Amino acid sequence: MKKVVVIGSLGVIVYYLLSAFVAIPFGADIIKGVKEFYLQKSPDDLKVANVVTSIVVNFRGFDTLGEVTVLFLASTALGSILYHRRSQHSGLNPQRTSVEASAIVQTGAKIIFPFTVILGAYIFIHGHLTPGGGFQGGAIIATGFLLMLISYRKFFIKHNALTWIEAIAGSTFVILGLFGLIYAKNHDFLENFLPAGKLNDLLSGGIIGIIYIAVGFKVGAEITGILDTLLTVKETGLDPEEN
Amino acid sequence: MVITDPVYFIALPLLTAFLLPLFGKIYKPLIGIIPGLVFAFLAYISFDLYLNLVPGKPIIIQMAGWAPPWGINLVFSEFSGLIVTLITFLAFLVWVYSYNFKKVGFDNSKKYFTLLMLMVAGSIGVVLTGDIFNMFVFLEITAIYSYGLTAFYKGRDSAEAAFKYLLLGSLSSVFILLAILLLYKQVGTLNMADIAVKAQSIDPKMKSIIAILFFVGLGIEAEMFPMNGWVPDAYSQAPGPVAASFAGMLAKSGIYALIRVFYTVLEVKGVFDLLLIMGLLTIIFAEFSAMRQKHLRRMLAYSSIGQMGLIMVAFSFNTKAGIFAGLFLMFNHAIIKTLLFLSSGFLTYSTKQKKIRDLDGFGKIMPFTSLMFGLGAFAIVGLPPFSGFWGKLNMLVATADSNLYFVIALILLVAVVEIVYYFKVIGRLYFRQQHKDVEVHNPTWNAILAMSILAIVIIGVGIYPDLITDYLTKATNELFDKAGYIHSVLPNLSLN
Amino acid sequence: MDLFFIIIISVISLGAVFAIIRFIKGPTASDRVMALDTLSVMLIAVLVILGFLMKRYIYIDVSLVYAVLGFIGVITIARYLEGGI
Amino acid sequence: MNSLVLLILIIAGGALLSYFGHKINKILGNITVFAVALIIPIYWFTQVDFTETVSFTVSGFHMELGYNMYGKLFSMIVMILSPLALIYAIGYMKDQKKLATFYFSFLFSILGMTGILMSRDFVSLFIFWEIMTWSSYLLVIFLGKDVQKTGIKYMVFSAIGAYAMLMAIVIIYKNTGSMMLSDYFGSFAGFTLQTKLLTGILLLLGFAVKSAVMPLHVWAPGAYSNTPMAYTSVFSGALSKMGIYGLGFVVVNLFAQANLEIVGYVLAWMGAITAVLATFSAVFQHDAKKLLAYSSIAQLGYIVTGIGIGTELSIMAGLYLAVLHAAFKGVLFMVVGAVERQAGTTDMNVVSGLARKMPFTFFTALIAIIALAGIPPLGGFVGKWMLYESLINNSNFLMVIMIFLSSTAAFLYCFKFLFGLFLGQQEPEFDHVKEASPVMIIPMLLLSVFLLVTGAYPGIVFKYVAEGMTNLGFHDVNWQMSVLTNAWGDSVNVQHVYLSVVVVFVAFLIFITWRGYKHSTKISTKDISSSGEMIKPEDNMTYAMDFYKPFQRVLQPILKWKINKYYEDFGKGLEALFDFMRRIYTGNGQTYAVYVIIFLAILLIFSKSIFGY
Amino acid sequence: MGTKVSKLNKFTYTWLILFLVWLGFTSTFAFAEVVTGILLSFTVAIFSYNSFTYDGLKIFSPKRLMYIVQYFFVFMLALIKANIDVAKIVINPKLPINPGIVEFDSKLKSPFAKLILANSITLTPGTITVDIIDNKYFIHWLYVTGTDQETTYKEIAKQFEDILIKIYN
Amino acid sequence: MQEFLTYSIYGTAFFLMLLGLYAVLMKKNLVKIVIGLTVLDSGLNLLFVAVGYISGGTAPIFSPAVVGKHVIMTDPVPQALVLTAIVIGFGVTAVALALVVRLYRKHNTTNIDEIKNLKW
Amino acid sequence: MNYIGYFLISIGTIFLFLGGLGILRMPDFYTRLQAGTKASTLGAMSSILGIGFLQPEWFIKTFIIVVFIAIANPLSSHALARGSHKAKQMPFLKDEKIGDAYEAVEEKLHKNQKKEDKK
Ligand code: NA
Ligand code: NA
C-alpha cells in the first residue's frame, strides 16, 4: 500500500518537475541575465580567468561565507551529537578497531599523505584560476588525513591545532570582508581592495586567492575534524546533566 | 557608536563563532561572557538601527561592491528590521537565561554557545537578505544548528528526534533547490527585487510549480501541516532554551521566508487560499493533538505548531489588517513561547519523563518559576490584560474584515481547545497536592532576570499595545508595498 | 575529433558498459566495490584523453583529483569491510 | 485623576497590596484585606463621579469608559455585596493556605466586574470580561477539589461564551467601524437580519453562559459548589449577574427595537425551564452547597424570564429579583460557609440541629431563606408578584404556571436546607459547635437587614432599577415606596402585607419547629434499636435523609435526563476524535516524508485549480 | 636497513620530492609559483619528513639509482607477459585457471621494499597480495602451479626481490 | 538530436533524484536512508550543471587558451551554487551519519521502523 | 613522439577493454580482481601516458598521474583483497589441494589481537 502510494506520488511528482525542466531545453541559451555581467566583469575588472571563482568568491562571495558556516556548524555540530571526553576518561586515547591495517597500506599511506596535503593546497591556491577552490582542496587535504585515520589505529589528530587552523582562517575571511567596509571604494563588505593583478597570474583576483586559501584551510581543518569525530566516536556514558 | 551597516548582525556572530574556541583558551569563562557581550552589541545596534530607520527608505547593504542585481544585498526594512530585532532581543534573553551552562561541563558549552551565535547569524541572514539563493543558505545554516541541538542531549530520544528533523529538512532543501533553478531559468537573476519585476513573464504554468515547490519547501520549516512532524519530536528533545529558540527565531525566519516569498519575490494567484486552508488545516491537527498530550514539551510544541498556523492564516488575508495581525501573532508568539519554554524548562528539570502529570503541586515548590508559566499561559490563549489578547482580537478583526466568519469561529473553538490544555495545566501547578518529593531545581540568577525580562514585555504590551503597534504598522505597510521594495533595492530600474 | 579517439572512446566505453553490468550484479559489496574502481580507473583515462581533445588542462587536474579520491574512497570501503573502521 | 481610572487602581492596588501583605504575613494581609474593603465601597460611593468619562485609543480601538444608570445599578450589586463578602472571607478562610492568591483572585475578579459594568466600548468589556473569567476561575479549583473535571468545566463554559461574545464583537467591528457600545446600537436596525441574528445571538450565549441558562447552566453546581464560600457569595450573588447586565442590553436595547422580540420569547421560555428543572434538582441535593447551587441556577432562571419578556413591568420584575438575589443568596452561601467551617460539613444527612449552637447564622438564614422563597412580606414575594403581573399581561400564561410550579417546589428546598441544618435534632458529635466569628456574621447580619428593609420599603431598590432602565429606553418607570399596582389597577400596600404578614411568620416559625421536634426522635443514633434489628453506625438517621423520597420517585423520569451526561458524552467523543487525529503524527520520521512527497504530488496534481492559470 | 639517517636528511629529501611534485603541479617556473611550492613543500616537508622517508637521500646513490633503473625493466618485461597470459584466459571462452592462495617467505626488512614488491606482485597479472603477516606473503594466484614455498617464491617474488635486497638492504 | 540530449541528461538526473527519493521514502535501514538522500543531492546537483549548460559552450574559465577570442561559455551562476550546494549536502550528510550512529547506540537497530519511541 | 602516443593509448585502450570483460566474466571476486582492476590499470597507465607524449607540455603531469595510479591502484586491490576476505569472503578454489594458505593464519592473529586490546 505504502509502496504504492510513493510510487504514485513520485510518478506525478517527476511527470511535473520533467515536464517543467523540458520546458527549459537542455543547452539552449535562453536568458540574458546577470551572467552575462559575470562573463565580462570577471576578466577585465576582477582579472579572476574562472568566472565560477569570481562569481563564487566576490560577487556571491557572501554565499561562500554562508557555506564556510555551514560547515563549520556541521562539524560543531557533529562534536556535540558524538561528544566524548578522551582526557577524563582512562587517561588513554580510544582505538578506534580492533583489525590493524595491514602493513603496506601502511607504507603506502605515509607516501600518498603528503602528495595529498600538497595536491590540496595547489588546488586552494590556484582556485581563482583553475575549476577547484578552497572546498575542493580542503577538502582533499581532509582525505588525506582520512587516509591516515583509516590506515593507523592510532593516528590522532591534535584537535588543538584544527581549531586554531578553523578560528584563524574564519575569521581571517571575516575580517577581509570587514577590512572591505573600510579599504575599499564602496566601503562594502566583502569588496576587493587589493590589486586586481594580471589575468592568469597566480597574484591575481585581489582578496580572492587570501580567501581561498583561508577557506582552504578552514575546510580542510573542519572535515579532518568530522571525519575524526566520526570515526572516533567512543561512548562515555556520560551524559550533561539536562535542562 | 552607532553602526549604520547591518551587515554586522551577520558579520559580527560569525566572527565571534569561529574565535569562540580561542577565547576559551585564554579564559575559560569568556566563552560564556564574549556571546553575551555580543549579543548585547547586537540588540543594542539593532534597536539602534530600528529606531532611526527614516520610512520608506530602507538600508539597502550591497555585499562586495556589487550593486543588486549582481551582487548579494542586505535589507533592513520596517519589516525585515522589526524581526531582527525581535531576534537579536530574543537570543540576548536566551544567552542571559543560558549563562550558567556549568552542568553541561565545558566543551559542550563552548560548542553551545558557537552553534546559538551561528543560528543567530542564520536567521538574520535569512530575513536580510535581498537574495533568493543566499536565502537558502541561510536557511540552511538554521537548519543544521537544530539538527546539532537537537540532539543535544544524549539519553533522551534527542537523535530520533533531529533525525526525524534532518530528513524533512533535507527534503525541504531539495524542493527549494529546484524551485530556484527553475526560478533561475526563468529570469536569469536571483535577486528578489529583480526576480519580482521579471516574474510577471514567466509562464504562470511554470509559476505555478516553482510556487509549489516553494510553498513545500518552506512549508516544512514554517512547520505546515502535514509536513511537521518534526516540530513536537524536535521541540520536546532539545534543551529548554534551544526549544525556545527554535519556536522564537527559527520559526520566525522560516515564516518570514514563507512570506517574503508569496508577497515580495513570486506573485501567484490562489496561493493565499491554499496558505488559508493549510494554515487552518496546521492549527486543527496540531491543538487537538496538543489537548492530548501527556508531556508539558510535546505540548508546547504542538501549541506551537498550532500559533504557527494562526500566523499563516493571517497572513494568508493578503490584507493590511491581516498582515498587522500576523506580525502582532508573531511578536507574541516569540516572546510567551519563549518565556513558556524557559521557564519549562526548569519546571521538568528533574522529572525524567517530563510529563505533566509530575507537575502537581510545583506552585508551592517552585513559585517563581510556575508563576512564569501561568503568566505565559495566560497570555498565550489570549487573555487579557496579557500582549497575548491584542494578537488574538487584531486576528480576529483581519479575519472579520475578509468576511471569513467560520474561520472566526474555528478559531475561537481551537482557542477554547487551548484553554482547557493550558489550564489543565495551571490547574496542577497550583491547586493540586505535590505528591511526592522532588528535588527542586530553582532557576539561578540569571534565568530569572531573562524570564522576568520576557514576564515585563508581555504584560507591558499588554496594557499598552501601543508599545509596538506603531512599528507593526509600519512594518506592514513596508511588507505590502512591494513596488517599493523593489524601487530600494533596484533605484535605476525604470518600472512601467 | 577525429577516427581514432572515436574508437579509443568507444571501446573504453564498452569496457566500461562490462563493468557496469558487474557493478549492477554484485553479487557481492566486494563486487562491486571492484566494479565502481574499476569504472573510476576508466572514468581517469577518459578524462585525460577528453582534455587532451578539447584542449583545455583543467582536465588533468580534474583527473588527478580524481585518482587520489577514488583511491582513498577504495580503501576506505576496504578498511570497513575488513572491520578496520 | 479619573475617578473611574482611579477606581479601577485602587482595586488593582488593593489587589496588589492583598497579595504582597499575605506573602508578608497573615495578620498584616488581613489588615490590608480589611481596609481594602472599606475604601474600595467608600470610594464608590463617596468619590465616584457618575457623569465622568474617559477614553482612549489602543491598538486602533477606540475605548471609553463611563457609567450609565444601568450599570451603575449593577455597580451598587458589586459594591455591596463584594466588600461585605471581602469582610467575611476574613474570618471564613482563616486555616487556608494560599491566602495571597486568594484575595488578589477575588480582588481582581472585582475589578473584572466594575470594568465590565463602566465599559461603553467591547474591547474594554471583553478585556474585564475576561479578567473577571479567569479570577473567578482561579478561585473556582481554588480548594483543589474536581481541579480537572469542575475547573475545566467552568473555564470551557466561560470561554465558549467569551468566544462567542468576541466573535459578536469583530462582526460587529467590522460591520460598524467601530468598538462603541453605542455604535452598535444605533446602527443596529440597519444591519441585514443575519448580521442583527449572529451579533446579538452570539452575544447572548455569551452573557447566557454567566447567568447559567439552561443547557448552557451545566458549569454552575460544580463551580458554586467547588469554590471558598466567601467568594462563591459574591460569585452567585453578582458575578452571575453580569450575564444577566449583558442579556438586559441586548434583549431589550436590540431585539425588542427590531421587531425581533421572539428572540426574547425564546430566552425568557429558556429562563422559565431553567427555573423549574434546577428547583427540582436543588430539591434532591443533600449537600446544602449543592442544594444553593441548584437555587442561585433557578433564581437566575426567574431574571432571565423577566429579561427576556422585556416589558417594563418584567425588566423591573427581573432586574429587582437580580438586587435581592444578591442580598438572599450572599447571605445564604455566608451561611453556609459558616457552618462549613464551624461544623466541618455541609452535608444535610450529616449535620442538623444547629440553631440553637448558631443562632445568628439561622437568624439570618431564616431571613434569606424567606426572602427566596417568595413568602410574604420579605422582597422575593414582591419580585415574584411582579413577575407574575407581566407574564399574565402578555399572556404567558404557560409560564405563570411553570414559575409558579418552581416557588411552589421551591418551599420544599427551603425548608429542606433550614430542617437539614437548622433544625431537627441536634447531634452530640456537633455540641462542640460554636457560632461563627463576629467578621463572619456581620456582613450576613447587614445583608439580613438590607432583606428586611427592602421587604418593607421595595422602593428603595425600586429606585435604582428604575434609573437604571432609563439606559435601556424605558423613561418615566412608575414605582412607589410601599405601593405594587397589578395589571388590573388594583393597587396593595407592601406595609399591610409586611405588617400582616409578620403574624403569620411568627406561627409559621412555630409550626416548622414543632413538626421538627415531632419528628425527630430524641434518641442518640448510637444506642437504639427497632424491632430487634440493631442499627448499624452505618445506618443514617438524620432527619434529612430521604427527605423527599417519595417525590422524587415521581420526578424520577424527568430527573434521570441529565444534559450533563450529554456534555460529558460529547466530551469524550472529542477526546476520542483528537486522539484519533493525532495518530497522523505516527512517530515514524519516513511516514513523515511520505507526507510530504504526497502533499507535493497533491498540489502538483491540482496545480491548475488552486492557481487558475 | 643499514645505518642511521639524519632528520636533516630525510626532511631535505622530503622537501625536495615535494617540491618536485609541486612543480610537476604547476608546471611552471613562474617567480610566484616557485616561491610558493618551496614555502608549502617545506612547510609540509616539517610534519611529514619522518614517515615520508627511511632512507632519506641515500636513496640518490648512483649504485642504487642503476639497481633501480634495473628493477624498473625487470618489471616492465614481467608485466608484459603477465598481461599476455592473463588476456589468454580472459579471452579463452574456457577460461582455463586454477586459483588459490599460497604462501612465501620474504627476507626483505624495509618497509618500502616491502611495499615496492607487494605493489609490484599486485600489478603483475596473476597474483594479488592478500597480506603481509611479518616477513610472510600471502599471494591470490590466478593460476598456481605449486603449493611448496619455495615454488611460489621463485614463480612470484624472486625476480623481483633480488634487486630489491641490492637497493635497500 | 537537441531534444534527446535534453531528455537523456535530464532524464539521469532526474533518475538520480527518483532513486534517492525512493530510498528516503521506502529503504528502512537508516543508512540506507541517508545514502538515499546523498544520491537525491548528486541528482539535484547534476541537474544543476546540466541547466547551466549552453550548446557548445566550454567551461567558462578564460585561460590563456581561450582569451581574446570570442567563446560561447556555460552558465557559470548554477556551477557556482551547485559548489555551495554541494557543500552543504556534504554537512548535512556528516550530521546525518552522527545521528545514525546515536541512534545506533541507542537502539541497537538501524531499522527506522523500530525508532518511534516519540509519537502522536 | 605521436607515434608512441597513439601506440601506447591504443594499448592502454585494449587493457581498459579487457579489464571490463575480465571482471564480467571472472567466476568469483578474487578472479575478478585480477583480471579487471589490473589490466584496467594497466590501460589507463597506458593511455594517459600516451597522452602526456602527445601533448609534451602535459608530460610531467601526466607522468605523476601515472606514478600516482602505479602506487595507489595495486594497494587499493590488495586492500580490497585483503578485506574481503577478512569479511569471510572465501576465494573460489578449482583444485581441492590448492587450498587457502591464508584462512588459518588469519584466524590465530585475529584472537592474539583480541587479547592485546584488552591489555
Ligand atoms: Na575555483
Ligand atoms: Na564554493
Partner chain sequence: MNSLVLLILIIAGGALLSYFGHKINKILGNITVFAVALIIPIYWFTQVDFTETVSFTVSGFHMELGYNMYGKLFSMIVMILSPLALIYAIGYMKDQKKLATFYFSFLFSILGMTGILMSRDFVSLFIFWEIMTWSSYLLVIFLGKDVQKTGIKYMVFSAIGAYAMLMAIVIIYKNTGSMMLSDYFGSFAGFTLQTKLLTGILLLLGFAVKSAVMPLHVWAPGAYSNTPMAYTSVFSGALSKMGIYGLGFVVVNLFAQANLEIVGYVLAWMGAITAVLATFSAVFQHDAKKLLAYSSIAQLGYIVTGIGIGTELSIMAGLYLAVLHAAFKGVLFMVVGAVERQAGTTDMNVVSGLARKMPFTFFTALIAIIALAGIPPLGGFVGKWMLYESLINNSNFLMVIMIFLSSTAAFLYCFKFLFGLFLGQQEPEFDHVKEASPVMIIPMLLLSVFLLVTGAYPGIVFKYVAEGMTNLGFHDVNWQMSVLTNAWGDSVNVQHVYLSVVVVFVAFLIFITWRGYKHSTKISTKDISSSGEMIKPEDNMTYAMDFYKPFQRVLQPILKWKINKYYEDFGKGLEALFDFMRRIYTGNGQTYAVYVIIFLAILLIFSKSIFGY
Contents of the next structure:
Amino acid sequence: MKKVVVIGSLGVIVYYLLSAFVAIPFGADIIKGVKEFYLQKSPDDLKVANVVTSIVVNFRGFDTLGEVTVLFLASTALGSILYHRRSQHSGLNPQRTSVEASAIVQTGAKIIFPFTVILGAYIFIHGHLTPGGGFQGGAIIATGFLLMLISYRKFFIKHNALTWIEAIAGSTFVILGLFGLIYAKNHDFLENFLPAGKLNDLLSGGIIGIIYIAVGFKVGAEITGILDTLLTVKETGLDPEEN
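Shown: the form predicted together with the partner chain; wanted: the form predicted on its own:
Partners and other molecules omitted; one chain follows.
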C-alpha cells in the first residue's frame, strides 16, 4: 500500500512539472518588464547602486530573512548535536587535537587576520554600493577566524559573545521590518521608512545598508561558531589533558 501511495504521489508531481514545462514555450520572455522594473526602481527610488542588493534586501527581503533563519537553525542544530561530545570529552574550553602550525603560519595568521576582518566588514558595509553584501562579508570574516583556529590550538571563540551578536543582528533585521509596518508609506513589512539619501553615497538606500550590516554580523558569527564547534570536537577516548 505504501508503495502505491508513493508511486501515485510521484506521478502527480511529475505530471504537474511536465505540464508547467509544456505550457511555457522554450525561450519565451515570460518575465517581460520585471528586469526593467528592478533596474529603474533600484537607483531612482531606493538610491541603491547594487541592483542585486535591492532585490535581496528590499523586493524579496522577507525571503532573505527566511534564509538567515535557516542558517541560524542549522547552526543551532549542529551545536546541539555536538555539545555532548564537547562537554564530555573536552571540558568547558576544549583544545583542538590538531598539530600546532609552524611559527611562519602563526605569524602570517596574526598579520592577515585583522585585514581579513576589515575586508569582510568593508564588503557588507558597502553591499548596497558594490558587489558583495552581508552573506559574502560574513563568510570572509569567518574565514579569518578559521585561519586563527587552525593556526593556534589555544585560540578559543567565546560562544556567549557570538550568541549576543547573532541575537542583536537578527533582532535588528526583524525590528526594521516591523518599523516598516508602522512608519513606511505603504505600511509593508521591511519597507523602507528612512531617507533614501543620494545614489552612490555610503548613507544611501535607507534601511537596506543597515540590514546588510546586520546580516554580515549574523552570518559571520554563525559560521564562526560552526567552525569552532567542529574543530573543538574530540574523538572518543582522547584525554583533554594531553593537549
